[in-house]
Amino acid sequence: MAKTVEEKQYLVRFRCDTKSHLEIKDHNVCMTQCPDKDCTIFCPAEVYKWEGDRMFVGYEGCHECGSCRIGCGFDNIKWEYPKGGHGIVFRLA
């Protein structure tokens, strides 16, 4: 049985789609308004990564928390639930 976070985390699993459930609204508001990203720290699967001077975004690892929503201070992010038969898949361990 998972006893951590991270052991629970491995037993998630995921059926992407090619098309991201996430997007970033303006990558210019991510460059010149938002100094602590704090997308990159809310979000618990590691979605969001700051390279540069660009937000990328890893949907296919996206555990669909929502957090990233509550998380941006500039209501940034569109986030939408995957399309049917696809997104994340829990099991029970």
Given for the second form:
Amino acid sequence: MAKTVEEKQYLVRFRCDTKSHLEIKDHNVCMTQCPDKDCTIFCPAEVYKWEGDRMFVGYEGCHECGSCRIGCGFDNIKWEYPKGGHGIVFRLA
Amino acid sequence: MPEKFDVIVVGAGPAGTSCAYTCAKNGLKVLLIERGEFPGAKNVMGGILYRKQMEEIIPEFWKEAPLERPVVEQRFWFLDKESMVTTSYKALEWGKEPFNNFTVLRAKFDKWFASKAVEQGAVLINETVVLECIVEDGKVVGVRTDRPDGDVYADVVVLADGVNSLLAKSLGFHKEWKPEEVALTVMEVMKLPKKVINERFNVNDDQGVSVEIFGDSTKGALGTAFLYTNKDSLNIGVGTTLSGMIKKKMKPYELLEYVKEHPMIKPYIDGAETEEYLAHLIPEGGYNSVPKLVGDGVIVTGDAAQLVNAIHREGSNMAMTSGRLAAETIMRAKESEDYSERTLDYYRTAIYDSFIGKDLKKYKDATHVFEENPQYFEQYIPLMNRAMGTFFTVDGTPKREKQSKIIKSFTGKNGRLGVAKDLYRAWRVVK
Ligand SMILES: Cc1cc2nc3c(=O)[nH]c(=O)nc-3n(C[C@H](O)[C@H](O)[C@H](O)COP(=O)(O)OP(=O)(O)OC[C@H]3O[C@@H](n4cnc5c(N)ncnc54)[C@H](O)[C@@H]3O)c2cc1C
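For comparison with the form predicted on its own, please write out the form predicted in complex with its partner chain.
Complete assembly follows, chain above in first position.
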């Protein structure tokens, strides 16, 4: 019944661009200044995963909500809209 | 595209389409630019669309628009872990013309609405991102899009680009929103047969129910959950301020699961199949967060201008009215061919004189006060539940003893004065 975030994401249609619209400005900031890495917790699509020394950004599953841009305490995410027509495509609500 | 339009509208949500529709209907040359594959493809809403403000744009739209159900009952649930206090209002009148509000699915609704603007003569281009406003001598004269040769010019640019409001931000109309000024909301559309919905919610095919859920549904954080009936699906969602989500270290999709599994909620969605999962921000800064609304050649509308009444979950209607007021302002400006900030300022005045400005002002401190005083959501809702539980459990305790126990439970922690203060403060911000 779509319990996990993976199951939920599976129900969403994405028209992925080949290029990421999200970019970590400086992975070092995540490593040295941000022990909590809140983006890995509050992102509703689990786009961000900490890999020990750098932040993995799974932009393909992004809902383009903007939370990470606003919620990153270090203003460390360069956030743009995907190219026109690309990214998430909601079919219902 | 070296063509010039009277008006360029960025974003085909309720604000942008209302503006484009009204301008086109009055003979202006309008370009409506949308980044999604189609209008609605990027848009999310719990689902309550208000008749009044939509009707001011398209009279009797309900005869044609893709709507789900007219809402005849609004329920409010105050949840604890295994109990709830509820209240509701049901009116059969709301199920008849002219109706009060409807549940809708935005991907369908927005597409239809934009097609009506096109019928009036607006030019719609989808799959196109506006990257920035073109500014000459301090005046907005057009937009730069991500299409090849994608500069387009107009007398006025209307920013209806939604909550992220990147364009107004880059014009310096506001700073980046703070995490307290936006709510992060996630929801699911869950398929359920019409007949089952009707039985569970005690309605017929042409009646719908909205349920707003407070308390344990956000684990005490400032926010709400909701459950709305579509024709043959349910919308269920939950959101809190982004700051609340961060502070409580909550994963939004786990919070949504918590809501779906809650023993008071689960029976309503039992057997329903999730069809789609959606995340979106809601601007909830209110009156104090409304940015600069006009500049030379530019007007900001809808979510991009923080025009949402979070307490009453009214956003789409404010978006529509702001789009319409922007159109009326532009038509006036057209008469004198003057699109300066001074002329367009008519829009700002109109917004503040309308129900938008008045309602935002009425609740201007609400979000802030509730955010700073978590006891309202964290303590009082459970206390309310325990009070009712104590009072209605027949266990041989005399009623007067129960009453004094209840009063003690409310005043125990903060003292009588603390509770009185809290009540007074809550009343002040919503009065
Ligand atoms: C979960 C949730 C539940 C809600 N529930 C309700 C409710 O029950 N009732 C209610 O009235 N309101 C509700 N709201 C609020 C309501 O959805 C918004 O207030 C309303 O959609 C605002 O309309 P808008 O046109 O300003 O913005 P949007 O609807 O966000 O439209 C903005 C449009 O601009 C486009 N766009 C953005 N940037 C660009 C660009 N650079 N170039 C081109 N196009 C661009 C977007 O793709 C989008 O189509 C809810 C919101 C959410 C998230």
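Predicted model only: the values in this text are computed from it and were never measured. The term rigid core refers to the most C-alpha atoms you can superpose between the two forms while keeping them within 1.5 Å. Positions refer to the first chain, counted from 1.
Enquirer: For K8, state whether the C-alpha moves by 2 Å or more between these two forms after rigid core superposition.
Expert: Yes: K8 shifts by at least 2 Å between these two forms.
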